[in-house]
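Listed next as structure tokens is one chain, alone, in the form predicted on its own.
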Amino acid sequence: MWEKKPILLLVLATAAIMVGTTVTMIVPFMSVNTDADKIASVKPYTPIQQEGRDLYIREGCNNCHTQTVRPLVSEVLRYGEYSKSGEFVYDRPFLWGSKRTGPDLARVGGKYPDAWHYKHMDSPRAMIPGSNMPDYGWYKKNPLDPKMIQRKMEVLGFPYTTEQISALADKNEMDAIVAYLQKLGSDIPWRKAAKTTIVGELKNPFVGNKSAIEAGEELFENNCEACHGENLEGGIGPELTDIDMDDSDLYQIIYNGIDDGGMPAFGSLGTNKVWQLVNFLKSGDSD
């Protein structure tokens, strides 16, 4: 029996545990990070940039968010593509993160406008309610440093120019965290390539459906409202009291978002709630 035979149960224990960790650690390792992984479109972080990855480090946002969508069909449909280890390769150290009691963030970059992040990071509640995120309004009255900044991208190598840096004397906390967010996840067009192509004709199948409408209005109030107004009156989006535009030219807008921060996709509603915003907005009821 081996038990009864230390020197080589040690041996053999020793050599499984080898073939464990070089299947299972040593193989990936080498494996991330070639040339195969490179993605040409992702750019370094600029200063500013990166001056806000050291905010988001500085206040522990990683321990509530995550940065990475797994490949999983519910995740995708969620947050977006999922992510891809070429994303990655100016990231020291990786955010990625275990804990999501806020969203994961890998793709926020885009989704919004910088006038939404501005009004978050200032009150959280006010663009999403219910939201336990803590208040970062002080971050305004925070003007970044630049000889700080100097100083630590000289410690890390970074090549930013003088001139790179100078710039930044105007810029406080807030521009740099919202600098930050809105770069994540946007060096790969994948909002383009998620987009739904719709075939065939769009008819509405809720056209003066009184309950439908109400079924809008509440879903106009949990997921718009914060940038159309209360009243559709606009704020930061355009107002909605006035809509001239045919139903399904509607109902593909709220589909499919408005690129490059205009307004994210609200497709994951599902097609009956999206028809049902369309008849709301329609409807000309406000109340």
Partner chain sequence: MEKPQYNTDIVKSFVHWSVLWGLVAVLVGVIVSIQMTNPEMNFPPYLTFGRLRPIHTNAGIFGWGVGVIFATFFYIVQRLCKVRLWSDKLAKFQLYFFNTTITASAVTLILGFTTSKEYHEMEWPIDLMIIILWVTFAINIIMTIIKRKEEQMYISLWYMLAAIVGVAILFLVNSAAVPVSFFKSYSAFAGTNDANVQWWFGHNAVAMVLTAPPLAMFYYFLPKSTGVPIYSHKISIISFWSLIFMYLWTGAHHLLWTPVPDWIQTLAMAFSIMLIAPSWGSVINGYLSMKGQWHQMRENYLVKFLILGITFYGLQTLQGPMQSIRSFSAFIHFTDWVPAHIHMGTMGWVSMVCFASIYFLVPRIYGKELYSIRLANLHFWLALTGQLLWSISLWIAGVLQAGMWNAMNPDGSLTYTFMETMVEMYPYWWVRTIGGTLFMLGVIVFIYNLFKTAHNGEKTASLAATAEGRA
Contents of the next structure:
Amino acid sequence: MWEKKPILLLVLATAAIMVGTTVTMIVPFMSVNTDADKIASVKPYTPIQQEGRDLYIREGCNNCHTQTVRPLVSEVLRYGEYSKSGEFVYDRPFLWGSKRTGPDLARVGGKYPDAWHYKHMDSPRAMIPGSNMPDYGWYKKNPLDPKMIQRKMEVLGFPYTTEQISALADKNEMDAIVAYLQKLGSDIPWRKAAKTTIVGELKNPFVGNKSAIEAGEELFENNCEACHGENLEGGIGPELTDIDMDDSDLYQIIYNGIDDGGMPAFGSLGTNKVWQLVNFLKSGDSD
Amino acid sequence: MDLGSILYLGVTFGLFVIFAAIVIRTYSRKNRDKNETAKYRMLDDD
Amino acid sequence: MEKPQYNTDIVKSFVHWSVLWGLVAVLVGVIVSIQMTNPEMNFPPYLTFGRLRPIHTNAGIFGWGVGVIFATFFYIVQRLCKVRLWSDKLAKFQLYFFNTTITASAVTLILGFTTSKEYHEMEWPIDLMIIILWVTFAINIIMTIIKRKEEQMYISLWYMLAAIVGVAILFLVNSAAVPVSFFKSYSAFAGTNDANVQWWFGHNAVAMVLTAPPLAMFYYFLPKSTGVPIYSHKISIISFWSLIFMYLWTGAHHLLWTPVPDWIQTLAMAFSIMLIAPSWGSVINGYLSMKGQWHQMRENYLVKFLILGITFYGLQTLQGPMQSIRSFSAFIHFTDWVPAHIHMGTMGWVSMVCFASIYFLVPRIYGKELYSIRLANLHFWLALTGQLLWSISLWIAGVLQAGMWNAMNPDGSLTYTFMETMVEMYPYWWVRTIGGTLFMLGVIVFIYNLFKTAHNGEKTASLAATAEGRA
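So the form predicted on its own is up there; where is the form predicted together with the partner chain?
Below is the entire complex, every chain and molecule, led by the chain shown above.
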């Protein structure tokens, strides 16, 4: 039979291949990206965001960064709310990636202020010592091509205004990539929902504890210095030399961050480490 | 049992029957030796 | 019966070009591995990790892997069918077009024209070239098989035919895109659908490029090297149907815990486990073919490459299913463990079988014996140690990384920041670079050996006849 008839073998092999293909690749189109899957607050990319996304693709950022948060405890703590299918309906192609050499970026939108991204893209190690990310400062030299971007929006069928297109004329690639990163994962209001409401009275467990101050200093160097300066003199974030604030208020700000103010939440460090930071900052000891 | 389950079981059973048929055919008395001739034939060129 | 005149020139040309692309693949591999530890080794815009990594993977899979597939299939199909290749002209065209396509891929990728879809990064004009290339190849192989002089088809031909149709289906679907310009297109699928299509493609590219064709080579070159037939043609038949049927269900094991519907993930998980059976069908068939022949492991370097190759295939097809289990994937996915797994398959299984196949072809395309068996043995040990260092260092790294990502304090907070986990990887990444460099040295020794064979020594009368196609 088929061992003597190559065409029959081809047909049967195709049939064998098509069974699994049909069930796991074709059938899912019936349920994925349907209305039930969609999320009303998730909006298509604006022209500058879409261009930033295409730059992310051009540089192969997806080779080192994933864009999907799995529903696992450590992952949700580290990156934020787990990813939903409806958040990706405008993504052509998808950019979930397969390797986390760098951190996941599905929820990076709104985590840092724009200024942080500009500095970090320019020189990753200036912001994060030990990072192995290449420099992308050269993005600033490349202007955008509004006509091409408009064409992309037409092909994708995304809404845009002529103002949005003409505004691109004096923007560069750096502006685009930052605009894209700031949109990532921010269409659903997860940050507010993820806020920890602190109940009861907060009490500093390390009052007068010198080793807590030293530990806090080390934490500061690793997590805060890039924005608040080596000597607390400020930079992207405000100066912190003379903080006139209750321990518990300071704790809350570090733990939950400041919405719209660009201060990321550091609650995932854990209560002890946040208190150590509070003690360091209140010690007035910046060297 | 709803229609989905019947379909699921039916397809699974159907696939198993096909698999069993291939095994039975390959190892049937009639084909047992015939199916092995190719492995000797492939040795006797070059 | 008059012996057919075989076309061996085309085999020789494909061997040469595939080996060249193989060298490019490992060289770029070593470069990107150095970029992981030394970010100052990125030279933007063209020579950055993000742009070079796809060149490494595509040169490896399509330049080296598919190049060897073309070379060996053209050799095997003529011998198994006992007829000359259907069309020499078409094959010649395929050779030139193959090199044009691979060159165009490398150039466009370095310029940043990419779809970002893994192992399918090239933009749509190159997709069209690949389709032409594959159709050309398919026609020649299928026509040669149709006009064969041998009634029964040996198992290698089955795997060839399945790979031909499999690659065609996978590639066509995953290529679907809407062009914006000559160098830019958007996927026809969005978000979760795109992810599901991509990994249906991605994992089955492993099946149809890196599994079925090397199995076709293994089933042909092992008996040819040992001089005894494979243990059971019947086992190979059962394995064949099970393998090509089950593989297609498993793509979503790359997408466990993602927004892809749960039932697809569960199916992928189940079928991945089931795949152990047909995979090991081939492994066991290979081992049992060695019954009474194990002394050849010592005496015959070809057997060494082939048996180590099938052993790594066996390990690969146990580790793979293990990684496809949800709980294990939760821990290990996205870490350096996964590249270690892939490289055991590509360096340990596929490349070992490719090296053996080419060594087997050497006297039959050059008309003389290999220049140095000692160097072939050196190549073997460099490839083996290089690959083991590569994989073992990153398995350890992956477990460490996963452990640190998941470590939690008693108050429920994370023990480590992301950077604290990343800097721990540097020493392991260095070991990986050393492993890759050893493997590359092996490839250089291999090429030197081929070069010396081609240019030194006299042709042997009987081998020369084979090389000219008369036998």
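Positions refer to the first chain, counted from 1. We call the rigid core the largest set of C-alpha positions that still match within 1.5 Å between the two forms. No experiment lies behind these values; they were computed from the predicted model shown.
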Just checking, between these two forms and with the core aligned, does G20 shift 2 Å or more at the CA? yes
